[in-house]
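Just the one chain here, laid out as structure tokens, in the form predicted alone.
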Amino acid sequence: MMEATRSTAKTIDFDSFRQMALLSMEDICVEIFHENQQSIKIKKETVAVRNLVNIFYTTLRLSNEKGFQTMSLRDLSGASGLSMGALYSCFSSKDELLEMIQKQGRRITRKVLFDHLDQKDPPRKKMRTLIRVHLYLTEVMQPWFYFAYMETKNLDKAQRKRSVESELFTEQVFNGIQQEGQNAGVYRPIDSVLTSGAVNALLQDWYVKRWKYSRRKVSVEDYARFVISFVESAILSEAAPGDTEK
């Protein structure tokens, strides 16, 4: 679904991310398709994806609009020009609708970190690659993490279990890589858990708030240089080293 290769030279810039990951919505419904092939009754690929396309993308804009919870299902097969047949032969429920999204959202947010994190740099330009490789995916998937934001209180107790574990989990990889910071003397000596949570508040607002910084003019490599110098401010000792990255 998405290729990446790390650029270890120099700084990544948002076109070339965008460029490296080779993303879109056919990549993931191929996906989504290939696993629930059992649940989807197309069985041609192409109708099926083209289907899952065209639902996915109207269900995150009315979702972004009005609510999931508030959309139903004609207003989803009046939207997209799909019958009520076709939306049922691709899931059973909006609540399968929900997990497929959800579920789908999560792989693709780990696979990105993880795809451009080398374990072998030094915690400060993993912090700085992590954050930036975050913000750049939710500008390039924007209206997909707004709806998983504001959807998640409308979750079931399982569904909203694995929403909050997908966040911790974003924390879990800030925390450890503070951590290491500490302990070779890079970062200071902070609670490296109530920053990591800090650091993504921080992130969320991008994607959240999108209006707000496009009403500044603010591009996602202007708010990638505010957010790693505001946290560096935070967490840096003194004795780190000055800057040198490209």
Contents of the next structure:
There are 2 protein chains.
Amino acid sequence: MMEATRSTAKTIDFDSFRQMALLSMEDICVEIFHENQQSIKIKKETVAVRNLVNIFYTTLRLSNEKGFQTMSLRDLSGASGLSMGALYSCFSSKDELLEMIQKQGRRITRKVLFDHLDQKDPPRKKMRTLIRVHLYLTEVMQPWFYFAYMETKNLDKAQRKRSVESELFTEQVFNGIQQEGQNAGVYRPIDSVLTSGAVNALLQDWYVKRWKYSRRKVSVEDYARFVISFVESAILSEAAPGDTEK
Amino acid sequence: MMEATRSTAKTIDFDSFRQMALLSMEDICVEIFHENQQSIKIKKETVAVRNLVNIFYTTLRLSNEKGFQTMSLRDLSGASGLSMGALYSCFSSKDELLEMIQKQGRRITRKVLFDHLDQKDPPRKKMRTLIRVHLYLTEVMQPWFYFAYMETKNLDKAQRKRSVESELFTEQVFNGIQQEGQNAGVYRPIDSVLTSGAVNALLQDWYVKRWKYSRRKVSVEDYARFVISFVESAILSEAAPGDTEK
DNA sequence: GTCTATAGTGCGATAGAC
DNA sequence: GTCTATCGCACTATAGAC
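May I ask for the structure of the form predicted together with the DNA now, the form predicted alone having been displayed?
Every component of the complex follows; first up is the chain already shown.
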């Protein structure tokens, strides 16, 4: 039997991430149902979740095509097959529907990133893991992340602030790892704030410009390898050893 | 008197770019007036341009706050001080207003990038110039580019296609330079399509996340230097000489 | 729980006075 | 050229039948 403790464990790949994360639309909707039971008039979980799955799936599809504001609830009703009445028994206003989706996206991001980050790992491995996990997560939940990215404007002031905080938090994590690496001499002493922003921009490109990568037949594994090597060429100190992984 | 021909000329900086480009709101509106005279009922140039400046300025401000679809023409009327009638004497529908802004943005981008790109320059200098000019341009016209980026969804199918083509064109230019550099042995033989996409993502971050860089007091010159060194560390071949410029 | 019908609001767009 | 007044329509949200 092997000791499953240390950082020498094999790098996570996309398929095992997908199985581990259990991020199906249904799992997410069960959570949303329990969190918003005061706004949801339906009391039976099976019925509520069935409708929520339908509503979120359809909302993401229509909104990501033509924008949340442009999508009328009549559009949503028609495309989902639910009547206006059925829709309003799952949320109390169109704005609340928007908030539900945004809020859930943020919660999952935070949870998944934390779950996969092992503080005992050395900085270079942490950085690689974080890049991989972020890409895998946004690959599995692409419509969610695209929606969150594009529809921030439609949130009220308070929700908007949470959205900004969420973005800065992710960069903060990258920044921390990079400073740790600089102190250990693995990374070159270059501006870690700008670099973290750059890494973030490269990660966001994966789900914001998904059409481009699909068209070019670039897989998420391809892109993960590319980002890691692109970023490492820029930040690794000259003395650092070559690629040791994979 | 000096010969102003060759590529040894000093690298362009932001202030001289700004003076050279003549991209004031008014200059742009004069062009728009002449291009859309069939849709614009006002015949006197001075009056039409005065109103167009007001309308575009206000539209960009309101839309970039809460989205073009969410901004009603009554909002626009109130914020600009023009009546509904005055608005409709400058465009024939809300959608046309959207198209005017998008179209003009694309035209200026193409023109400015071409004007500043000297085909006789060596690839490394071309790449640096292109990064700088792109950043300077999007700095001067930030609201325009942010608007174009966020409101693509609201365009009709034909206009949307032009928008996608415009994005791919910019990447194509970077891709061409990179291949030229690889053939010359200046750049390493890494995937030039992925790399061009990465450069594009870093350039877009400058105007899409403008709030972040403002808050951190990063100037456009700071960011240009950072992007150039970040990208060059990743793509320069090991044999290439160090920084020779500035 | 889910439907249809409808109330009430605010939109884009236009006509006609000035 | 610019204004105000107004048309017709589509929207969000709700009420009441089943």
